[in-house]
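Next comes just one chain, in C-alpha cells: the form predicted on its own.
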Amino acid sequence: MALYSRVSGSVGMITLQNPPVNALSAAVRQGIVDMMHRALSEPEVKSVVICGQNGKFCGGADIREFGAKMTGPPLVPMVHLIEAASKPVVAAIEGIALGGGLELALSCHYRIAHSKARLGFPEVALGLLPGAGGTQRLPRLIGVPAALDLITTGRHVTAAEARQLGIVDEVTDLNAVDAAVKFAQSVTGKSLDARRISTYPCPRPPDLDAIFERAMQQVRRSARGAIAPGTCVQAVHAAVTLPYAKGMERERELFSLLFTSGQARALQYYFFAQRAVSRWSTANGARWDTSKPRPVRKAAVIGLGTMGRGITVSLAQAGFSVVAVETQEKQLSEAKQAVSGMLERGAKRRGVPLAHDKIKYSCSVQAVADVDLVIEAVFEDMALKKTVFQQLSAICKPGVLLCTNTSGLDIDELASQTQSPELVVGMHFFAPAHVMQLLEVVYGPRSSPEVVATAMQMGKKMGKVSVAVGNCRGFVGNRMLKPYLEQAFFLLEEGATPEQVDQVLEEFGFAMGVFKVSDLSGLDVGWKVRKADGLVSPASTGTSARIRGGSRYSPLGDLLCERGRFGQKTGRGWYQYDKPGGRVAKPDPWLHGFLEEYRAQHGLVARHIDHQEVLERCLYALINEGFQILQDGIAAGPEDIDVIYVLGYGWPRHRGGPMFYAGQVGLDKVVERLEHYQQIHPDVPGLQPCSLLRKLAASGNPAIHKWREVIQKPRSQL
C-alpha cells in the first residue's frame, strides 16, 4: 500500500510500504495512483515526494506476481501519470532504487539521493528488460553508451556515479526524505515542461551503429547463450531510432517475448532457490529458524595456501578478528604479502578501509588456543586433516567450532578425532575464496545442528551463499562431477577432441569446457584423488586397462600427468599453451596425435561423435547423479543442487540449473536417453537411470517445486 500524508504544509508525501524492499504490487500500485490524484486534487498541495518505508526507496516489480493474474494498475500508465503531472514530483531516493524502482524514480521531475543508496536495472538477471520505459527514458537522460551498460549488465550504481551520470539531481549525506521536501518546496510554481523525460530527444552520436554493434559484440561474449542481454540492446536501439511512443510499443513487444521464454522461467526460479537454500532443516527435526547460531568474534585459519589465504580475505572483509596460522616460514611470508595485495584490491573495489589490522599470522598452532572458531585449509590429505584435528582437538578452548575446508573427505572420520565430534563441520570454499560465492555447509549425523546454523551464518556475513549438505565422498558438486567429467574422457576415447567437446559445453552456455577447466585446475589434482584410491595402475594394454572394480575406466588423465602434462602450470594438458602459467588455450596436434595411438593400441575404432550426444552424456549423467544425492538425502532438494552448480561450477544462470534443467527437457526424455546409451555402454553404472528419476518421469513429469512431495528420503540426513 501507500500511506498518504502532508508536510511543510503544501507538500503532499506519498509513502510506499510494502517490506521488505516497497516492491510495487499490485496494492502499492494501486496506492501511489489513487494518492496522486489525492495530491493533484488538492489546492494546498504544491508539491509532491515520493518516498520508501524504513529507508528503503523501492526494489521494482513483486516478482512474486509474475506467474500470476495481474491485477492492479499496469506499472506503464501509473509512470506516465506521475509524469505528466501539474505539480512537481520529487523521488526521495534512499537505500535503492532498483528495476520497476528506479522507472518510477524516473518518471519523477526531480531525484534526490542519499550517498549511500544503490540505482541499478537488474532485470537482466531474471531474463528480461526493464519494462516501464526503462529502456526509452534512461538512455534519453544520460545517452546511450552508459544507458546499454547499465541496462544490458544489471549493475547497480553508487548515488554518486548516478550524479555524475545525470540519473540524480543532488546527492545528500542527510535524510533525504526531509532534503527532497525542501527541494520540491524550491521548485513550486516552476514550469515542468523540460523535466519531462519522455519528451527529450534521444542523443545521437556520430558512431551511433558502431556503438550498438560493440555492444552487441560485448553482450554475445558475456552472455554465453542468455537472449535478455541483446534483447536489452534492441530495446535500446527503439529509443534512438522511434518515437517516444512507438519506442514503449517496441519496449513491450520485446518485453512480452522475454517474460514467457524458458530462460526468463530458469532465472526466475534460480532467483527463488537461492532464498530457498537458506531454509535448512536437519534430521532430527532442528530448523534453520530454531536453531540459534553462536557467536562468532575470533576466528581462526590453518594453513595459508592458495584457499587459506582466501578464506582468511574473506573473514577479515567481513570484520571478523583472525588468526592466521602457516608452520612453514617462507609459505608464512608469501601469505602475508599475497593478503595484503588482495585486501587492498578488495577495499579500492568495494571503497571500504582496509582491514589489515583484523588478521595476525602465526606459524605456531598454539595461536589459535583462544578463538571461536577454526577453518582448518591444509593440503587434501586425510592423514594430514587428522593430524591437525587432533592438535586442535587438544589446544583449542571447550566449545570451538571446528570447521575443514576438505573438497570431499569423510567430515564424520575427520570428527572422530575430537573429543567433541558434534562440533565438526565442513566449510567447503570454492577458489578463490574471497571472489566465489558458494559455501557448500558439509555435516554427519552427530553434527549439531546449532553449529550448522553457526557456519550457515559465518558464510552468510562473509557474503556467500551457504547451502547445507551431508556427508558423502565428494559431497553434492564433486560427486556430480565424476560421472561428467567420465563421460568426457569416455568420448574422447570414441573418437571426440578436447576442442570439440569443450564447444558443445561452451555453446550450452559453460564459461570453460571440462578440458579448459581440468588445465586451469591443474590435471595432477585428480591425478592424486585417484592414486590414493587405487585407481591408478601400470601401463597395461586391452581392456583390462580400462577397467575398474568392474566398471569403465579412462586412463587417459593419468597418461598424461606421466608424461608431466599438468595443464597450464606446464604449458601443456589436454590443449597446449604458449609458456608455463599461458591461459590462451591452443588445440595441440601432439594430443591428437597421442589420442591416435591411444585408440589403435587398446583397439577402440574413432567414430563421429555429433554435438548432441557430447551435451546428453555429459549433462545426463550429471543429472542423474544429483538425482541419486537427492534419493539418498545428501541434498534437501532440487533448488541446493542447482544453486550449488550455477555458483560453483560455471552452469549457465538462463538454465535455472541441472535439475531444473532436466525438468525442461522432460525427466521423462532424459530417462529414455540415459538407457540409450546404457545399453550402449553396459559397463558404465552411471548412465543407469536413478529410480528417483524414473518414479519422478513415472508420475507425469512433475513440476520442480512439487518434486519433495514425490521424494522418499529414509536414510535422509538433512
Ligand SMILES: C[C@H](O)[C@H](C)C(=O)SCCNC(=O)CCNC(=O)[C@H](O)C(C)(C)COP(=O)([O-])OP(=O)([O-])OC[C@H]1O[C@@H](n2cnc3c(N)ncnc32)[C@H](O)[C@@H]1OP(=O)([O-])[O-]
Contents of the next structure:
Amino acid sequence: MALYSRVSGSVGMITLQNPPVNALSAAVRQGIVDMMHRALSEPEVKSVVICGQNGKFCGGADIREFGAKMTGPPLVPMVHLIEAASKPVVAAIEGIALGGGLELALSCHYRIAHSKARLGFPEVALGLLPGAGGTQRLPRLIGVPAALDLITTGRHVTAAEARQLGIVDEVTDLNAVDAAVKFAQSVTGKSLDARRISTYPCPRPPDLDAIFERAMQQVRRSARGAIAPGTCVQAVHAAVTLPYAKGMERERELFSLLFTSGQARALQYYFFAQRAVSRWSTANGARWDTSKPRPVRKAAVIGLGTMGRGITVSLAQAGFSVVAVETQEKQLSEAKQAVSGMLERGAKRRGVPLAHDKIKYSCSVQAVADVDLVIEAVFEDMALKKTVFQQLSAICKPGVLLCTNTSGLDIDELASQTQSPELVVGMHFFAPAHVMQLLEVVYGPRSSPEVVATAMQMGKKMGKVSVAVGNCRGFVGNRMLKPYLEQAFFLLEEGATPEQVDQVLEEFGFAMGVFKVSDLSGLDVGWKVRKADGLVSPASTGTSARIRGGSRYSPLGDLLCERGRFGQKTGRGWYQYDKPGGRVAKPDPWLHGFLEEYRAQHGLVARHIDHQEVLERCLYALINEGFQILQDGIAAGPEDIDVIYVLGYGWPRHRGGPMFYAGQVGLDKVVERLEHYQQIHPDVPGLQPCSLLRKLAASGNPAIHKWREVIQKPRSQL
Ligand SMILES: C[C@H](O)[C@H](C)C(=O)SCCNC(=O)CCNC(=O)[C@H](O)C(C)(C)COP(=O)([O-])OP(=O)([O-])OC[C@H]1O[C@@H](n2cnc3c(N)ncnc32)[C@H](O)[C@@H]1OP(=O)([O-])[O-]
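Next block: the form predicted in complex with this ligand, after the form predicted on its own:
All chains and molecules follow, beginning with the one already shown.
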C-alpha cells in the first residue's frame, strides 16, 4: 500500500509501503493512484514527493505477483498519471530505484537521490525488459548508447553515475526525503512542460545504425541463447524510430512476448531459488533460523596451491585476519606473490582498500594454534588430508572449526581423525575461489548445527552463495557431473566427436561444452579420482576394458591421460592448443584418428548421433542423478541443486537449472527418454530413472515448488 501525509504545509507526501523492498504490488499501485488523485485534488497541496518506507524507494514490480492473474491498476497508466500531473512530483530516491521503481521515478518531474542509492533496470536478469515506459523514457533522457548499456546489461549505477548520466537532478548525503521536500517547494509553480520526459525527442546520433548493430552483436555474443537482451535492443530502437505512443505499444508487445517465455519463468524461478538456499536445513535438523553461527575473527588456510591462494584472498577481502600456511618454502614465496597480485587487481577492480595487512604467512602449521577456523586446501589426497587433520586437531585451540576444501572426499572420514568430529565441515570452493560465487557447505552426520551455521555465514561474508549439502562421494555438483561426463564419453565411443557434443551443449546455453571444460580443468583431475575409485585398469582392449563392476565404463579419458594429454596445460587433450597453456581449442585430427582406432579395437561401429540424443543423454543422466540426490536427502530441495549448477557448473541461468529444466521438459518425458536409452544401453545404471523421479512423474508433473512435499515423505514411501 501507500501512505499519504502533508508535510511543510504544501507538499503531499506519498510513501510506498511493501517490505522488504516496496515492490509495486497491486496494493501499492492502487495506493499511488489514489494518493496522486488526492494530492492533485487538494488545493493546499502545491507539489508532491514520492518516497519509500525503510530507506528504500522501490525494488520494481512485485515479482511474487508474476505467476498470478494481474489485479489492481496497471503500471503504465499509473506512470502516465504522475507525468501528466499539473503539480511538480519529485521522487526521493533512497537505497534502490530498480526496474518499475526507476520507471516510477522517471515519470516524476524531478529525481533527488541519496549518495548511497543504486539505480538500474535489472529486468533483463529476469528475462524481461522495462515494461512501464523505461525503454522509451530512458533513451530520451540520457541518449541511446547509455540507455542501451543500462537496459541490456541490467547493471546498477551509483547515484553519482546517475547524476553524471542525467538520470537524477540532485545527489545528497543528507536525508533525501527532506531534500526532496525542500526541492519540491522550490519548484512549485514552475512550468512542467520541459519536465515530462515522454515529450522529449529521442536523440539520433549520426552513427545510430552502427550503435544498434554493435549493441545487437554484443548481446548476441554474451547472451548464449537468452532472448531478453536482444529484445531490449529492439525496444530501445522503437524509441528512436517511433513516436512515444507507438513506441509504448511496441514496448508492450515485446514485454508480453518475453513475459510468457519459458526463459522468463526460468529466470524468475532462479531469482527466488538463489534466495531460498539461504533458508537452509540439514537432514540432521540444523536450520538457518535456529542454529546460531559462532563468531570468527581469525581464520587460517593450510596449503597455498591454486585453491588455497584464492580462498586466502577471498577471506582477506572479506575482512578476516588470515594465517596462510604452506610448508614448502618455494611454494610459499610463489603463493605470496600470487596472492598480492590478486589482492591488488581485486582492490583496483572494486575500488576497495588493499587487504595485504590482513594476511600472515607461515611455513609452520603451528602458526594456526589460536585461530577460530581453519580451511584445509592441500592436495586432493585422503592420506595427506588425514595427516593434516590429525596435526590440526593436536595443535589448534579447543573449539576451533576444522573445514576442508575437498571436492568430493568423505568429510566424516576426515572428522574421525580429530578429537572433535562435530567441529568438522566441508567448505567446497570453486576455482578461481576468489571469483566464483558458489560455496558447497558439506555437513557430515556428526557436524554440529553451529558448525554448519558458521560455515554458511562465512560464505555469505565472503560474498558467496552458500548451499548446504550432505556428505557423499562428490557431494552434489561433482556427483551429478559423473553420469554427465560418462554419457559424453559413451557418445564418442558410438560415433560422436568432442566438437559435436560441445556444440550441442553450447547451443543449449553452456559457456563451454563438457570436453572444453575437461581440457580447462585438466583431464588428470578426473583420472586421479577414477584411479582412487579403482576404475582405471591396465586392460586396454576386449570387453573387460569397457566394463567395471558389471556396468559399462569408457577408458577413453584414461587412455588420453596415459599419453600425457591433460588438456590446456599440456596443449593437447580432447582438442589441440597452439601451446601448453593455450586457451583456444581447435579440433584435433589426431584425436579423430585415435577414436576410429579405438572403436575398431573394441568392435564398435560409429553411427550418426543427432543433436537431441546428445542433449538428452548428457542432461537427463545428470538430472536423474539430481533426483537420486534429493531422494537420498543430500540436497534439501531442487533449488539447492539448481543454484549449484548455475553458479558452479555454468548451467545457463535462462534455463533455470537442471531440476527446473526437467520440470519444463516434463518429468514424464524425462522418464520416457531415460527408459528409451536404458533399453538400448542396459549396462548403464545411470539411465535407470530413480524412484523419486518416477513418483513425481506419475503424480502428474507437479510444479517444482511442490516437489519438497513429496521429497519430505519418508523414504519408504518413495
Ligand atoms: C515493469 C517493470 O519494468 C518490470 C516488470 C520490473 O520491475 S521487474 C522487477 C525489477 N526489479 C528487480 O529485478 C529487483 C530484484 N531485487 C533485487 O535485485 C534485490 O532483491 C535487491 C532489491 C537489490 C535487494 O537485494 P538484497 O540482497 O538486499 O536482498 P534480497 O535477499 O535480494 O531481497 C530481500 C527480499 O526481497 C524480495 N524481493 C526483492 N525484490 C523483489 C521484487 N521486485 N519483488 C518481490 N520481492 C522482491 C526477495 O525475494 C527477498 O525476499 P526473501 O527471500 O527475504 O523472502
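Positions refer to the first chain, counted from 1. Between two forms, the rigid core is defined as the largest C-alpha subset superposing within 1.5 Å. Given the structure is predicted, the values throughout are model-derived calculations rather than measurements.
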Once the two forms are fit on the core, has G31 moved its CA by at least 2 Å between the two forms? yes
Once everything's superposed on the core, is P638 shifted 2 Å or more at the Cα between the two forms? no
Could you tell me whether the Cα atom of A697 shifts by at least 2 Å between the two forms after core superposition? no
